[in-house]
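Just one chain follows, in the form predicted on its own, and it is written as structure tokens.
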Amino acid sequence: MATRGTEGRPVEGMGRERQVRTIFSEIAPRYDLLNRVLSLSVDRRWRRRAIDALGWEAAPAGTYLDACAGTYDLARELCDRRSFRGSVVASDFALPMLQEGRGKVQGRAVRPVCGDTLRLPFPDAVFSGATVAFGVRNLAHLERGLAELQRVLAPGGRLVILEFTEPPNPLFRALYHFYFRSILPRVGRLVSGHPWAYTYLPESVKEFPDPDGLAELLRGVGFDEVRWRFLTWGIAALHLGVKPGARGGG
């Protein structure tokens, strides 16, 4: 995939790791209103969804993984829940991410780590459950990513995937693919005021494995009971895969 500098154009020799991290750091302060304007705030409600499927109730005072976490949407989700007394730990690469959404979990017991999914700071077994939300599209290498969550998680521990995908209706996909390559780069250029941050998701949506793609990743490294389903006509899919073993209580 090319890489684009301030104008525009391919920078040489930009690695994936680079590329993503300098664009979620200079669009950082525009990040949530982009999110909500973009998505018609549908993706609050996929994140609700995503707690919902991450069964913290059974480990209700645990600790719990957010990683590639931006700006805490998923980490306030969880927190807000009133039965939930455990811990976050929202994992970003790009520290500007987690610097500016840090008013939104003011309060709450999250504790932010400027860490990469590829290589998590973590010891092994260590999380109740984890989530990711629209993030390991971004990873330079999805199956060691996947890897990393698989190893922090304890034994019984449920993995939770957001992530975009291709409407499988052809008409609905044919108007998907006209808003993301035609009205979602210019709109995200205007807001974000950044050349080529919002060229690159449809870019990377399109690179992305399919749902069931995604779904074999996982077992491949080691997840059970690995299933998914679409949401909003096929916009997005939600992804579940736990780690084996019995989970333990909290």
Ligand SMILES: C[S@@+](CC[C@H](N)C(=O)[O-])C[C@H]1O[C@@H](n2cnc3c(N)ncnc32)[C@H](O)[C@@H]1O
The other form holds:
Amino acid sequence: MATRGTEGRPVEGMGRERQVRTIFSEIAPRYDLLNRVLSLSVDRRWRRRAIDALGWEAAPAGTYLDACAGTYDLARELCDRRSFRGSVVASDFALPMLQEGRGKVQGRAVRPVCGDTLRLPFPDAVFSGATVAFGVRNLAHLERGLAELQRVLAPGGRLVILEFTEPPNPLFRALYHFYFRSILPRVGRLVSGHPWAYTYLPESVKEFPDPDGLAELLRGVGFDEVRWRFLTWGIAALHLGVKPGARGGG
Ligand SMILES: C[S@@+](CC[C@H](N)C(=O)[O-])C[C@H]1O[C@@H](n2cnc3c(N)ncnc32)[C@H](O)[C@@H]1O
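Alright, leaving the form predicted on its own aside, put up the form predicted together with this ligand.
Below, the chain from earlier opens the complete complex, with every other chain and molecule after it.
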């Protein structure tokens, strides 16, 4: 394939956006299976925590955005909350991911939109809340993406971000590095058949700001009440920010 190097690495000079879209388009058929296997299903608990933090109960009939939605796990988690009566716009720039997961949200109020989080194809202040799970780490311009998410949120709307982090405990971090850098790329390559997608994952986590850094960026693009907490010994973190202004109903 023209976009891959001969040693199973991305071709040099391939822009980050294109690289990321290529990876997820190519691994889409195996993405859910790999998620469950590689996270030992802990990701399900993290997604529940993310929806718990969204504050959707204040606007149960609102329209919510799940950006970098992939195969709709978060969109489904929100739609399946008992008194939720609203809808979810699930946007992602890798069409195969949206196509692959479609069956999981059949009959639910989920509208897929193929679009870039760096240029969200929505007007200002239209969403009651927004979520991004394991997506912001992939953005070629993190601040621009966060600013876009802030722009499309209605005043008082919350943004919830789930992202991988480096565990703070040195011993656990050493174990985690071994898993993340040695085991995960091998299992990922074996199951997905993709030569470099699961090498990219640990590299992207290493390059990503730490939780305080991400919180600072959220404040910088105009979010209020920014806070975060570790999940599962610091393998992941959950960030929350609120767009300034009074929240409407829904
Ligand atoms: C690790 S997956 C996460 C998918 C899903 N949120 C989940 O929790 O399983 C990252 C997703 O972000 C999408 N993505 C990355 N950068 C993007 C961008 N700039 N615009 C839209 N989608 C993007 C990828 O296509 C991919 O589907």
